[in-house]
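Shown here is one chain on its own, the form predicted alone, set out as structure tokens.
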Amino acid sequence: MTFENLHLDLQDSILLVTMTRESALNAINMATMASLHRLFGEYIPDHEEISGVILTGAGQKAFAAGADIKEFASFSAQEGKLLSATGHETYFLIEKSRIPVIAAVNGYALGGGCELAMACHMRIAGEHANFGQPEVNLGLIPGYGGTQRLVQYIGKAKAIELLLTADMINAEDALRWGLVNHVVPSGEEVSKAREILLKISTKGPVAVRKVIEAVNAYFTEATDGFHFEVESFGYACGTQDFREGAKAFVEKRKPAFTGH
């Protein structure tokens, strides 16, 4: 399976995915979106040896500086709706991934790039990273979930200000407002993400998956997140991993989880 505009590197069960349109500031065109859809919809679910994913952009200037405007500048309303729906479907695949996905934001994360970072479970920002949703400058609104996820992360007041003014925020503001998990020196974004994923890889795989599902349930319409937690807790209690984890705790040793 090939992935246009993406470079894949698997080391120590962690898959590093680099968007490779450096000359276009890694703007997300339709080919990149299709590759992301195949990657998270088909490839990763079929490779159980992958315990975590890092998503980043090539070069030092941008994670992804938005969507590729040239591709849809003349779209009709119906074509625009289809484009947005495709982006939503792809980004939901990332958000609902069975394994943790971390965005290593090494520069500009704007428009569709900011939305892509927000679809990941965590975000590590380089000190020179910038975030924003500048769509109103083009007479548009965010189309890949930006009006929803930005509110979830930083609250309605700040989100609507950024969405209406198209202002960018720097890495320190993003950290203070809760948009990113860590700010690191430029060039250390991937290594910090890898450090976190290696720590997570020592935990129970079933539990990791259920935590992701339970947190997502909080934001899922018509789903009672508390009820989902009850069901998931019960499920985890019946797994071999829990029995191994409890036994290891009593015996004061590291557990040997199998994901079952």
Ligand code: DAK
Contents of the next structure:
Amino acid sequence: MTFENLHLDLQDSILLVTMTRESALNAINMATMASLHRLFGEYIPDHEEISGVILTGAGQKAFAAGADIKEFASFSAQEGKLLSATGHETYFLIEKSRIPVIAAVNGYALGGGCELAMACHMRIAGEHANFGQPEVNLGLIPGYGGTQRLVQYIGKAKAIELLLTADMINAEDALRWGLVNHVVPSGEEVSKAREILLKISTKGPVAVRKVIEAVNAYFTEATDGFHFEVESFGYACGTQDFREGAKAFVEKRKPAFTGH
Ligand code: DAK
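Can you now output the form predicted in complex with the ligand? The one shown was the form predicted alone.
And the full complex, kicking off with our chain again.
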């Protein structure tokens, strides 16, 4: 399987995915979107040896400076709606991934790039990273979930200000406002993400998947997250992983989880 505009590197069960359109600040064009869709919709679900994913951008300037303005500039209303739906589907695949996905934000994360980072489960920002949803500058609104996920992370007041003014915020503000998990020196975004994912890879895989699903349930309309947690807890209690985790605790050793 090939992935245009993405470079893949698997090390110690962690898949590092780098967007490779550095000369266009990794702007997300249709080919990149199609690659991301295949990666999260087919490739990762088929490769159980992958325990976590890091998503980053090539170069030192940008994670992704938005959707590719040059490509979508001439889109009709109908084409725009179709592309928006495809983008939503792709970003939901990331958000609902059974394994954790961390965005290593090494510079600008704007528009569709900021939306991509927000679809990931965590965000590690380099100290020079900038975040924003500048779509109104172009006479647009966010088309890949930005009006919804930004509110979820930073609340309505700050979100509506950023969305209406097109202002960018720096990494420190993003940390203070709850948009990112950590700020690290530039160049250390991927290693910090790897450290977190390696820690998670020692935990019970079923439990990891169920935590992601249960947290997502909080934001899913018509799903009672508390009820989902009860069901998921019961499910986890019936797994071999739980037997092994409890046995290992009693025997004062590290558990050897199998994901069953
Ligand atoms: N698209 C295409 N090319 C881009 C780009 C983008 N978003 N951002 C940067 N580039 C290109 C530049 O055109 C330039 O290419 P050349 O001129 O060298 O060929 C190259 O990357 C380097 O950029 P700059 O020379 O501008 O670099 P600077 O350091 O001076 O400025 C900047 C960096 C990030 C401040 C600036 O590049 C900038 O303002 N970029 C645009 C930011 C932006 O407005 N992004 C788009 C947000 S809107 C849709 C769904 C979703 C969306 C749209 C439609 N549908 C469903 C239809 C989402 C839209 C967005 O993301």
